[in-house]
Amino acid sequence: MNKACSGQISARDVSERKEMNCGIHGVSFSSSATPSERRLSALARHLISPTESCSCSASGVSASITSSDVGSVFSHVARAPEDPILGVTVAYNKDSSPVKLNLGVGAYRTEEGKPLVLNVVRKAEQQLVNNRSRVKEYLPIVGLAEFNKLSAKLIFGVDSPCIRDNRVTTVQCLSGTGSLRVGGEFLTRHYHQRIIYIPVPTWGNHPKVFTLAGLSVKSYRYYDPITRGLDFKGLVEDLDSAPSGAIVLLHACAHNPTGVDPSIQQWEQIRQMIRSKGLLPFFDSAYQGFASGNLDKDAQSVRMFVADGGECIVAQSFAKNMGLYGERVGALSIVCKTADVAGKVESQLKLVIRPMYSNPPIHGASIVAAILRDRTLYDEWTIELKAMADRIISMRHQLFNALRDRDTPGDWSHIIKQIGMFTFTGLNVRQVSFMTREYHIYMTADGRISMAGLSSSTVSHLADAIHAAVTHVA
């Protein structure tokens, strides 16, 4: 039984809970806590909502149990709140309005508002189906070898020194989330510093993934709500004060949720500071090619850190740039100083993966490998990828123009300055609630909208809603 709901909470548990600070600003724990203690504390916090009827304290527990719960050994389990991002879709699906609009979840939609399967993906799948020699045997623990090799070349570059010198190990994982989790678990076991700094704000799953992996999560400033741009001064100050050896999570491009990226000059300053302080960069690359439409341009930040000969970690996802959301295709790469160290790291990654999910699935990785190995398919993919990126850029300009035409109060130029799938609108919780209630538009409470869910036919509706929200709701 979870001790958080058994009444067996120790003084140390109470103290640890006071040290936890969870939310959009990240999560922090006592650095003296063990990885196991951090996991247990985080799970207790995650499973128990303050609004639920199960309230726990050091002296006892009260819980509301319905008659259908009587006799269940799980009757003490509290109902967890909906995921703040995926819960948006749950609410959207319950709405019967014909004008409802879902701008919450980060998945690409066509101009008609439909999910898109790339033509090149269908071709690759057909090749796999037609190949009668293919079998459904288990993959190795590290996944499909060809997929790993080609994924590394895609993010680091074909002529990358880390690939040439065999200084990188790449393992197939369960999309970007799984890659982050495997990387976090590895660092908890084998890296001397167990503190990771994440930007404020960041993807809502980041603090959960790294906390449950056993790392102590702290934050650094990133977004300036006044300028709706990068708080570069705050970023530099916070990372400069980080302890030597700390891990730093960096969004490779198209920062989620803000769409605000450093310039190349700012990336160079960040690189110099991270190297001078001996920090370890951990890149989350979920949008390569999907941000600008150019695969090499979107990988520049990562390649800058590899070119200096230092070590770094990269989590890759093919959900967005190949539209393989449900296939869960990703890779984790760790760039090391020598080939010998890279081999040792891979051996330990196997020990992380084996008891977690044993080995990854074969189908999605085979699709990616088929596209990346074949020049004709690869070229077709880059064309389709550019088309998706361009449509999102077009939606940005259409929304900006629609707000300008309505003389909507405020400066909305950040919409066309930001990049990638998401726009951080600057709308507050009350305004978001108003738009959902009055206009049936669904987005996350922080005002993030998915530009990929917008179309030429729905821009006007969204612009009307934003105009009304900022005009009538403070």
Ligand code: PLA
Given for the second form:
Amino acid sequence: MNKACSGQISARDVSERKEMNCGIHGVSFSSSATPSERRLSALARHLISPTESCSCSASGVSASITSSDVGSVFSHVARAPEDPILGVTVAYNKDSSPVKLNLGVGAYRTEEGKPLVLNVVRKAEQQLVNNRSRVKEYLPIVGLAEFNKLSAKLIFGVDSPCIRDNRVTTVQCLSGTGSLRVGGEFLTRHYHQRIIYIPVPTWGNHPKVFTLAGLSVKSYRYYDPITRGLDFKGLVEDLDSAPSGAIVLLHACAHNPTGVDPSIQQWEQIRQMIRSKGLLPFFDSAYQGFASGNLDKDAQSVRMFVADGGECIVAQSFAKNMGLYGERVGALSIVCKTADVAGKVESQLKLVIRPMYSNPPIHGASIVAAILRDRTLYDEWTIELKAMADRIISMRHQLFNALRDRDTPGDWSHIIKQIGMFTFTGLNVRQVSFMTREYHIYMTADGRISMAGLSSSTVSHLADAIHAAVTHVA
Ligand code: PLA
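Having displayed the form predicted on its own, please output the structure of the form predicted in complex with the ligand.
First the chain shown before, then all remaining chains and molecules of the complex.
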């Protein structure tokens, strides 16, 4: 299993790749290159990654020309590997076993193992359908204004000073990923420092999103595999040696994949350090409400940074907390020092978005706005959200108890200590592939399991598989 398939391409790998001047197809630029040249170069390096270029030059497997390829102008195209996370679902779908279990992608399932459309979402959609005055015109480039306002209130708090002072600009984007990408491109164009620090490990898409946005990705230590907790000392050391102005990617809550979040005291120390060094915090908030079941509590880290009057960026996703995965609804907020700056920033965000996808889709944002604007629907949402978070917490306890009952070797207390959708089990690549092969359990190669995909009826199957893996596979 190579690293590119592990779901955990570290930022160091990315930097190494960036430093590898592969020179293939003559695409390489010196440090004096313009931003657009650098972006092109980053794109080329991404497309011609070492693993892929090896497979075409060394083994010749991927790029071999079969008779049906002859004559195609694309016959040189090498087959790319599946995505480390979404590819798990592709493999799962091909498995015909009745006991198969998909614990790969972070998508909530009911106790019956079914995807869930929240009741409150059904109600909001019904309202939208019943309203004959609604049309399907294009939204503005920045999306639905009401959605933007309400999203900002959700993450920053209704009484947030940045909203009161009009110091924040919020634009609707294509879910969390799109928000990160638009934010990254804006920074490449308009921020003086193009280095972004991401935690190790982090969501596998982060290094790719930011590299392709034109930023240079570096890493900071985050997780200690020995304690299975936060490597706070490593984090502080790495951020302390970051160049002034560097961007720092922070998971607002429910860190993916580790499920390890800083305590409030640690967040305060991180905040002080970031502010004293003049670093720029960029929050990824993909799980608000999923960590604790409480929307305000899960936004605390972000709000601490806004309360000090400094600037920050937040990418928000409604995929998980409203179960709107496929609607692709999210928001990017940039908190500035003054309303005037925020207005100018917004004008530039429009120039990033317009050539990328012109304007965002209307349906998902309308659902979110309908729920956030209406007290009754909002309250109902918080109850459904808490129920999802509680079911995940209950699965943690059930899995922990099942391993204890089996006397499975090792300390499994991290299963109940970690927070959010995922458990970072500590299982290695060989153990993971054993579980897939022998038990039809699908998960990412880094040993992450989506607790949201587990139910009371599948816990014992998973516990049997983990027990067998740790007792039979080193
Ligand atoms: N940020 C983090 C930390 C995430 O975990 C995810 C999704 C996103 C952003 C993007 O979500 P969105 O674009 O759908 O709003 N991570 C998932 C899915 C749940 C994925 O990989 O796309 C995961 O299984 O890790």
